[in-house]
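Take a look at this one chain, the form predicted alone, written out in structure tokens.
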Amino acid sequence: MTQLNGNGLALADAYYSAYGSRARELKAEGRKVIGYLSALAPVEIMTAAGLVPLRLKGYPEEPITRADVHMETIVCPFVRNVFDAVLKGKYDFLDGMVLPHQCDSMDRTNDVWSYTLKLPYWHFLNVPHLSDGPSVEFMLSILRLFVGSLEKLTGNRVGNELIALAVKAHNENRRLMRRLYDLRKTNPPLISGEEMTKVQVGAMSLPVLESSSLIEAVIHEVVQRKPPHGNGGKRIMIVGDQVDTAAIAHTIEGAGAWLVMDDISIGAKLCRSEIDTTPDPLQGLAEHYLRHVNLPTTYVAAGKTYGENTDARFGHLKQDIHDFKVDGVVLLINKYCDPYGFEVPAIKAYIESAGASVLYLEYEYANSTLPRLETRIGAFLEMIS
């Protein structure tokens, strides 16, 4: 794996600031770039097919000016913002897109995306909401369809050997990211939440081997730091979906706290567990994306009682609160997001039972709303001090 000579944080900052720049370069070199939304897209299959998968992000620092012509304003602001970015040409190098069924905002706007953008390749991945045996079998069948569609796109066979190699590479990427998370356990953490967000975002814009090299370089750089002096700041965890702007971490840490952990879909949700090695690698992928990517849109029934099911659903948060010595949790939920919104009462009660305080914030995926959030976060920190 290539070492980046200790400049990992600077490079992550560059990839964060010019998001998609590496994918654009690879496109110019003749590679095909496929954009995707959501943590439910099986990037391993795209890697195995020799494609460059690029997770799309929005631009919350810019107002939505074009998407509202095509989508109702009650659609998830993240989905509208990303669609707006595509319409503005920020991803004009895409060869296609994959849209997994995570929620109604993605499902019900699939036709709007495909009809408006008219990209050469389009694939809707009909991910089920349950994780029982028949659902895993269904997931397996739609992954096979996905493999077949990519073989038609590339003209090359995507065999089990290639998929297994890709799974191995992405699992290594997950292991490296967990090592980086461990460096946030010190008090104060060796890497700030703002820096961590830039690494997460920069890493998700790269092919997997380059992403792993970047994370490895960041680890090499961060472990050599002297522990910063403590400021008595509270240790905060953030819970939500795609929180891909460092402005949120900047707001929390600017108020005097440390953002030490997350449960978001570009962060810990992606790297908590690895994909099992199975004779048919698609079987391991189907089980992983249905049973181990912990999103509120996938129901994992693990017990006979409400308590057993909430332990299965939120138990990892209790472990994180203990391991990272979390004082308070910010639930950052996108406006109009029903799957996450419906979970708020249960998750709030569960976290409080683990001994941490909770602040629930409705987020409009727009930096213009940050002053309001800053006021709420400041009051929350004052309350738990």
The other form holds:
Amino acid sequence: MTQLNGNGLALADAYYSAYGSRARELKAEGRKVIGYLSALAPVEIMTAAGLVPLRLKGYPEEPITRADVHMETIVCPFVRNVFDAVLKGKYDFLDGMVLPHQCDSMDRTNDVWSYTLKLPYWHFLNVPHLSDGPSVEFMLSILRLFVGSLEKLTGNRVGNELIALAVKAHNENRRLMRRLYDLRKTNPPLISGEEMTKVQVGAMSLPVLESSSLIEAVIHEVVQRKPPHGNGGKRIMIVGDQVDTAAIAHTIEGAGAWLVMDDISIGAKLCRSEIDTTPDPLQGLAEHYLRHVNLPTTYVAAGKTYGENTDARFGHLKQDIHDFKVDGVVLLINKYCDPYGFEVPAIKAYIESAGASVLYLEYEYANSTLPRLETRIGAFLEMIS
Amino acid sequence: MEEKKPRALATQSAAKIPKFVRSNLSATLKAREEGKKVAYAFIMDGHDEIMRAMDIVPAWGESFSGLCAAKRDAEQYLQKAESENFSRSLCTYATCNLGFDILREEMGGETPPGAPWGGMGRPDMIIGSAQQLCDPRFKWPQATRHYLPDVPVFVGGMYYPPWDPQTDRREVEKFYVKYITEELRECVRFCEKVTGKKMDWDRLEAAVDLADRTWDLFDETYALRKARPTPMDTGDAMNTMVPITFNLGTQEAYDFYKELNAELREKVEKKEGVAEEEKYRLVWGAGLPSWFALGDFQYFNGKGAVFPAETTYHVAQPIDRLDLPNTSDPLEHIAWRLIRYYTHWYDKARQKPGSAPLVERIMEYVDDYKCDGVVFHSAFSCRSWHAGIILQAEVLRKVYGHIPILIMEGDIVDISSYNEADTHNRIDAFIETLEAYKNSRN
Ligand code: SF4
Ligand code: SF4
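Now show the form predicted together with its partner chain, given that the preceding structure was the form predicted alone.
Now the full complex is given, and it begins with the chain already shown.
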């Protein structure tokens, strides 16, 4: 394992910059690396199977050059970008991939990925969009299939004990991440949004124990920083799906604000809650992924009135706005994303009712569009000042 | 806005379709007087027979948006939705409807003036479905509720096993069926609550039986198009799909296909075709059509190209072919039918490494309907039918060598993506390719 030497932020930066380098190393040591997309892939099961799970990220700093030959441009630009990255060989060490049913952009490109990449292992995980009793039951069957397919791949049994252990390790990882989030509550935050993105991205590229060590090292380093003085910069929260480039935080912070909180799928959406320990650990996992990973791709029916329903869907944002003293929210929604896109008016109204201003940006997951976003962000900050 | 001239119709039956659409719409407007409840509903959600058995009047959003598009009158609704921050890249069936709903709410519930055919009635409930068909099926109801907060929403789960060449579908179908059946039961409970009426299970069973018979009749009728010259093409099928997609489980739908069947038989007998001289036979491989440009089918016909088969809106298969397990529970029957509609292609696809069910289906049409090429339409606002088309084309080319394939790009509702001259130029070039292909085969 790579030594951390107490220098967590530098290491996070290194893992961020050379994304997947650790997985590549582990592959060279004979481990099997499984790439996956989305916050809905039960990474605990892959860990339990002794695999190296690697969440795939895109490269918005690079134009898409190869994907369009095989994949329509009406697919969400994040998915296209990752597919492009795989085609370009950025993940040429993968033994397989797991594609969860998060949205049409994933579901409808499943064949395109599997057919084009021809990886030795492929699994489409049919995660339902509902969280009622029958859906949890269904999800359990889906998870059992997944376990079975990984057992076939590794030749080893993935028993309940192994899964329970992995759940414990991943819960610890979530706990550490939340501790790091707490350090963003000061004004200004102890860790900048740009640094935070690098930690989030770096951490998701590592096996869970190494990821936890990294986060611990970052916490250790960050708490030793001098308590900063407030500079009057506005406190911004970002809401969206997979925001895996530090360029976004850089743009926000470059405009004189602090990115202090997020509700994104490589960030707070992942670590808000822990997985319950259940006699059958898959039950806890099924419930967690359907009920506690707060993605707009899961239809939440809770509440008697519409007001109660929006509280159930977005109440966590109200809490964050209060706890992290958020002045403004940037809703960064990928073009061609129906699940997030159809929610914009509702979430915007809800956040505004919680006392924060909202800037809705349609994002094409390309750094080339950042100057345009920068202008909008600048105007937004001026407006809320 | 200026209304486009209607397409010349090859069949008399298709000419009756506007009446169907009008009567579906007016049913939503008259429901209140008749003491019935209206539900916003979505095609292929498996709830048709439940609604019919409970006298719930379905208000079909996709149909209404298609109508707005056909009348080239969707822009005002799309713009309204956009002004509320619904991206222009989202499903335009949904955003067109949302724009209409938002306007109607702003007008205190009055139908926005000039709405095509009197508009759609305000719903008493929304019945969506979280499923593989598409994301808007569960996000659109949620988005609508933002503007109609008093309207209760039900969303059920409706999945079919994903295609995986390594797995035998039979290993998983059962738990999918169990899940769908339970969700359908939830839907019944929801409908009972909103309507205050109990489900009449005998009536449901009769509706399911009628739907099965309609599936068979539909398939048998469409198969008549194998004749040369074909008596009906996709241009008409985009109309004749209305009864099976929007009126399933009703006697009118069944009767419609009886009539269509008789008409097509007569045409086959008399060798009456769609084009003056049928030179090229094409499969409409995938994609919803541009409802504002259905006249393009005529443009094809004018060049001697006809479409005897299409995958779009071919929403039924012969029941026998699906080999449905026996069950006395009509909801379970619906579940099996829905699943097998998709999975029955899997066995065929598994026999050919590199193939896929969607492509198998197209290949079956190419072979059985003796077609010379395949046309796809890629609508930018719908990923569901339109992502994966490039792959389908790639696999087809692998199997057939140089089969001519055209992928047109546009949208279903948003006319701003459409340029008639460009489209016709592309069709002309495609016809030339077809000609060369035919010559090379002769
Ligand atoms: S941004 Fe939307 S469309 Fe893209 S992967 Fe996420 S949920 Fe799917
Ligand atoms: S299938 Fe496509 S066009 Fe139809 S509702 Fe879904 S996204 Fe919209």
